[in-house]
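Shown here is one chain on its own, the form predicted on its own, set out as structure tokens.
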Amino acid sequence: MKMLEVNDLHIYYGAIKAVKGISFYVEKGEIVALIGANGAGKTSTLRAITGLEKVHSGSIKYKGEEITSTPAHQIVRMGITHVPEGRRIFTNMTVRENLLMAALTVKEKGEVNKRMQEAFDLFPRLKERIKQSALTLSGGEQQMLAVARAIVTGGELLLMDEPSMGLAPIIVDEIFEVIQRLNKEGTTILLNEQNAYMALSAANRAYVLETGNINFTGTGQELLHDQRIQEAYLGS
């Protein structure tokens, strides 16, 4: 089943065409990666899907329902969660307060506690720092908190924007282990990632964006071993 369908998507910033008519889909249960250089249109695409960026033209469907003009808060309630580029955590709040903010759409207290425990099972360090200000967390811990917030919010489709940005390799490995574990537990994932090797290694399928266009597509393994992709994105 196609959980997400994007057709002929155009996004403009004034006269600048950031996304130029791209089309792609995400099947239920997949990890799908968008890779490409800075400025390729990856972040704009994710923001458009979650209602944070205005679409010039095109169609975005979630489970067959048109959501192109749906407000962001309704899209969250429909089951799409977004871990934004740059983490965007509330640094003036504690870890616990950040997670409770993420649970505002969850009505049952028991469900909130269950989801918070799931997040702590994935990121034990956050439980150790539950009363600590988010501002005092390391970069890796802040990224963990951003992912944990999405877990507490819930949803079937998780959009992740540059989850490895600025992190030490050991933390990147940890984040990608969590991504794959979430997927095995039933979450469908659309991943925007500059670390092409990690993204393609984890993804079922991938799309390569270059200056607002999709120029390559294939399974993660096909693209990982494609000489053109290796030369352009894998440093070989």
Given for the second form:
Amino acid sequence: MKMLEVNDLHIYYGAIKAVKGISFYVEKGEIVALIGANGAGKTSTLRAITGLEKVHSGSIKYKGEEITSTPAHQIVRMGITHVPEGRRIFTNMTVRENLLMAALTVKEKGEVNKRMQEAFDLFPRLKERIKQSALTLSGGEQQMLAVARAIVTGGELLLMDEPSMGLAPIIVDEIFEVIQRLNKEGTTILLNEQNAYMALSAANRAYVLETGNINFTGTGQELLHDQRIQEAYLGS
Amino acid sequence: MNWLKKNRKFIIIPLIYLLVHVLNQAKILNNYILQVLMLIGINLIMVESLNVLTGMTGQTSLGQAGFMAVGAYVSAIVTSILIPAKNFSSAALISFKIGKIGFQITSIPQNLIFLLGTLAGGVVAAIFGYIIGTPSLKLKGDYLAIVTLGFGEVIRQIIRVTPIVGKSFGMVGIPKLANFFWIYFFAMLTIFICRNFMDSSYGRACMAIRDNEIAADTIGINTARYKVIAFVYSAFIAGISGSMFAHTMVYLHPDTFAYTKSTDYVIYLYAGGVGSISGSILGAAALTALPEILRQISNWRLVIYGLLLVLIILFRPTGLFGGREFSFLGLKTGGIKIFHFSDLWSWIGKKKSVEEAGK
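What I would like now is the form predicted in complex with its partner chain, since the data block earlier showed the form predicted on its own; can you produce it?
Following is the full complex, with the preceding chain placed first.
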């Protein structure tokens, strides 16, 4: 059974058709990337999966269960965690409070501490800043915090919206390393990227979105060497 | 000794009350000052209620006086019409004197009726909070402000045409059941409850919604539910304050609860420090007392009042106490931490409280 299955998804913003009938799936244990330019509909798709965006038509199934119109907070409890675009951390809280917030759906106290420790193992930098207000973190640290928050929330499927946006290359590498490590530990990952090279090298499979449609699909390596992709996205 | 240090608030808080009472009995504090202190207490409860809604959850409300009016009128109806307190003996239960200082415990049945009225006022206001909170879930910022503003005015107009509460002539014959003790008690209770709310997972969820609603959604917070909780909670506290107001003033007029009263509370909150309990206390106390202190210079007092507000907004945009809390509140939550003009603060030598807010 496929972990996530999206069928003929349409998302409209008034008269604007952002996503025009895309279908894709994610198998358990995979890293799947959605790549494409600005306005291709990547973010809308992710937001629709987690219930933040209203779906015009089509269906989204998680582990065979229909979740197209399930509210966002219930989807999180079913095991889909979303790292939203542009970090979206709680700036008025400390790093620790941000992580505690993410543990809202976790009932056992010991489990919360265990997961927090896990997050700090992956991002030792955050541990140093545990009492600091999240506002004072640098862009990279904020993105780390956003990912750490998702680790604390747990969930079997992790959706990441542009994890590399606005970050220095060295931090992008670090984030992608963590993504691959999380994947090895058993988390399935669906990510959005504009940094096509980075996404394709990390992903098992990828879909290329162009103005609301899926134009190509294939394994990460295939697409990385595809002539058309190279011309359009990799600039060679 | 350690026990004393840990529980010092349980000693200090009654001591402050005793001090005020003794000073009043010794004629050092006259009844006018006591009345101002009572008003401060009432306003403090109101600002705290607005702080829960605006400061912590980020939902703008310009109709807080509407909730207050509901609480005031409902409690007044209970104590003067449904169970008239005047039918019960008002003789003091116990009264004794230590030197020239008199102490008394006022009539128990009257106090019980008063508490019942207050509870009724709070509950009915909370129901109105639910009625307003639910349909306005999708509204944000200015639009929500307009809805709440409209609500406040609707409540006022309904009161104006309701015969049982005296229509637009105002409601008379409300027993004077509130005294400094009760107002002080409820103000402290409100502070205590708000502090615990702020430090709980509910409070953190509300603050998460204020900081970033999308992120709050993605970590599994039912944003709609928490917004309604904040509305109901805030309205309940406002209703309690309304009851205190009714039984202090003994006369209610619908125009008292006009939108200017709501905006007054918004000003108190923002001047004191939005999102900070200490700020709400300070804002309510300073801005209630200020016009009274400036009363001697009659016409100039509004000028000075306005000027001070402009200065606060210019130099401390997050309010006098924005982002920090009195240490005695013992809050673990960070609250707002945007420091503007913090140099001024360290210059005054309060650097320590900033560090404590960071812990």
